[in-house]
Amino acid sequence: MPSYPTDLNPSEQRLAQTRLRELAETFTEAGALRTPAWREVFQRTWRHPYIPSYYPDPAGPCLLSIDPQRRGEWLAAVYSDQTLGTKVVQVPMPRALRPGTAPILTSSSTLPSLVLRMLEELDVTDGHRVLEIGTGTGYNAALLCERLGSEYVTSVDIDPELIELAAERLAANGYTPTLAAVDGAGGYPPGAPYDRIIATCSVPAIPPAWLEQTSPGAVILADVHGKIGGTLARLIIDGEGIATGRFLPLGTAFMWLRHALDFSPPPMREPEGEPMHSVTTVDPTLLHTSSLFGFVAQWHLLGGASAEGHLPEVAWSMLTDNGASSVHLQASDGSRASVHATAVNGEFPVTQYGPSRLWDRVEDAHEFWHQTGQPPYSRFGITATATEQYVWYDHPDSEHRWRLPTPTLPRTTGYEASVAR
């Protein structure tokens, strides 16, 4: 077997094994590890082969395992409970600031405690066929292979380089899952049907291809949310191909599922008409500092249960200029809302443009939020079919329902893939 930058000497191996045992104990006490099978898998599976380098800061230099001055720091980070950024690309800045570029993190190794919580929620048993959306470093695929066997694991990623590297590192450690460089929204038809689908990326709604490629009783575990914040949803497929389930009480922040390797911003119409000025008593920073409220507000921003007034996308940002902060909302129909984060006599100035009054929807969400007693994630769920999807409060037939954008990406026809075994 060839030597790799991540090969450990005996002393380093002992340290890594000690850290795995310590982490396993910590995760068991915290509830991230609940079954003996996954605890054994975690302690048997090295993490370091999949992270030969990482970025402590996306805007800074990469920390390399081959750097003798920082090798101890590298190993300590790999065997700790933290997310490590593993690929950064430079993308063009907004037009007014070009030709400048900015670093964007495009791949990472998720903190092990969250990885294990997700694998426990997946509830696999021997013989289950699993599709992973988002191969990344390959570490998660390694855990699945160690638990189920390589022949039962398929993992896809949009980035061919990540697939090539993951295949090399997995094979060096004895794992040979099916890996494909494809758009994860299309799943992987050649390996269907699947008993489990797990996404290590965020999606605005469940892609129809995932529903088509699962068996009755299958589980889909994915981070479903709008542009503000969200958490994992665990859905079960019924005999008619309908997925229903609840959100889990875990705030998450995965990278978005990408459909291309470039980072072209989605088209947004320019605001039209005269601005409307008003004030609000709702602190706009709640969208940022309260993930639970942001989670609720984003569904109100997208719209109600009917198609009327429904928005396929609303972006959120917070800007600071000379110490003064403001929150900005931007919808694909040209609607805008800007709210100053500094109150005057308990009121925050609001400016809105366009056909949809975005901040009015946030205020509706705030009223709902308080009337329902600030409900946790688990009070909300999703029902998804191939043609329509809803987030609901308390139960699927609730009067409080919000439509999710219907994915329009290719499903199962004209399929091509670059596959590594």
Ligand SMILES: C[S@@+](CC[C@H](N)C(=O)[O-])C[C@H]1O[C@@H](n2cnc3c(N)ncnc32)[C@H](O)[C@@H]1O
Given for the second form:
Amino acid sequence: MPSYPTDLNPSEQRLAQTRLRELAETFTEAGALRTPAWREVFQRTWRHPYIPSYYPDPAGPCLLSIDPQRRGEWLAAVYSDQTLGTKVVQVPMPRALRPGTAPILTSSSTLPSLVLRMLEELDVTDGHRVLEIGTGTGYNAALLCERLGSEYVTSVDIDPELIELAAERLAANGYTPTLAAVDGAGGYPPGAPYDRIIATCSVPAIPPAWLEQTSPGAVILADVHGKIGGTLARLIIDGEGIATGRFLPLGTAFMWLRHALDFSPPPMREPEGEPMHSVTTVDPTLLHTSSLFGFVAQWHLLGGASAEGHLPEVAWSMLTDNGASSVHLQASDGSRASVHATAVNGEFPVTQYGPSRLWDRVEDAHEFWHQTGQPPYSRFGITATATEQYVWYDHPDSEHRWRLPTPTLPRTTGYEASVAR
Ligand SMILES: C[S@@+](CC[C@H](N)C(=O)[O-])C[C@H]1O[C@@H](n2cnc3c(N)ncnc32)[C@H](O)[C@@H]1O
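Which structure goes with the form predicted together with this ligand, now that we have seen the form predicted alone?
And the full complex, kicking off with our chain again.
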């Protein structure tokens, strides 16, 4: 066995090199790799040093590279196009089920084809200063260091253990980016301004600190998600610090940017007032069977362009009880809607409570979706200022605009203490 768990013997090295070449071929054909520069970087940069173990299933045991029985499986997984779960923590169950804990995946090494698609979209050139939010294993940071040089790369993660491990593994492979254990919602001011910010965790809106820490012409690439689904948005900063750009047609789903290790759902108010019963011809399961419709509906659920009637958060769930499914929506203002997924004569029974008629908003979304011919992600975009952010359809001044929740995110302090290098 080699001296370090992830050291490869000569035949393993040959295998890894062959797999990297094959993957580069596949990614090029699929359009994930587009430029010779990234293709070369990808083939030169090992992934295995950053993933000495992973969780095939978050509820199950870790697969270790040092397990001789599973060494081949480990190496094959690391050099395949797979997302690999790398950190699991036990968190308290929802209150009704306590005591007890449930495993939650809090870090992973992203699908390599998506990593490369994102790096290509980032469109870096020599001399660009890049901030990555979500260091995780450090593999993406390694690719950035290999492409730009370590002095141009800063990467932050909220989990100090991940930063410590990534720093060790990156250094062992010759990379010394600036790494810090901070909440990436605050960016990382000591390294600003950045030419590029890339987030490998999802955000409900663009954190204002990212706008402040970028220079005109800079690119922010982040997965902007409502409660139902989202995808990567690529925004460009103008001379006034306003970021504008479109969603990319990928339909990605990163883990959420979190501020603490608290996964308990936010407290919701009890439903208010008398229930209102009606029927709908819109199949409620469309919210999850059509990712494009779910994407459109989630913005409608937040409200329109004005602050009036805007809901900062609408949660969505689908329940099945005795074989009968129903869709439930609930908002922070106490509004609720439940819709049975079994139609009676082509109509689905609806019950709504509270000041905001949540299901009516989904019906509006459905009408919009049909009238606009079921548009793809790329017809939508975002405009983000420090105080207001909108998703828009077709162009920033469109009559179809939906206000995003205003980020009220913590600013991080104490940078010096948290820097790993
Ligand atoms: C999908 S993983 C990142 C993968 C990583 N880029 C790689 O190459 O392995 C998402 C990461 O975001 C981190 N994260 C979550 N919330 C964060 C926050 N507020 N600030 C910084 N990182 C955060 C998680 O700890 C996790 O490691």
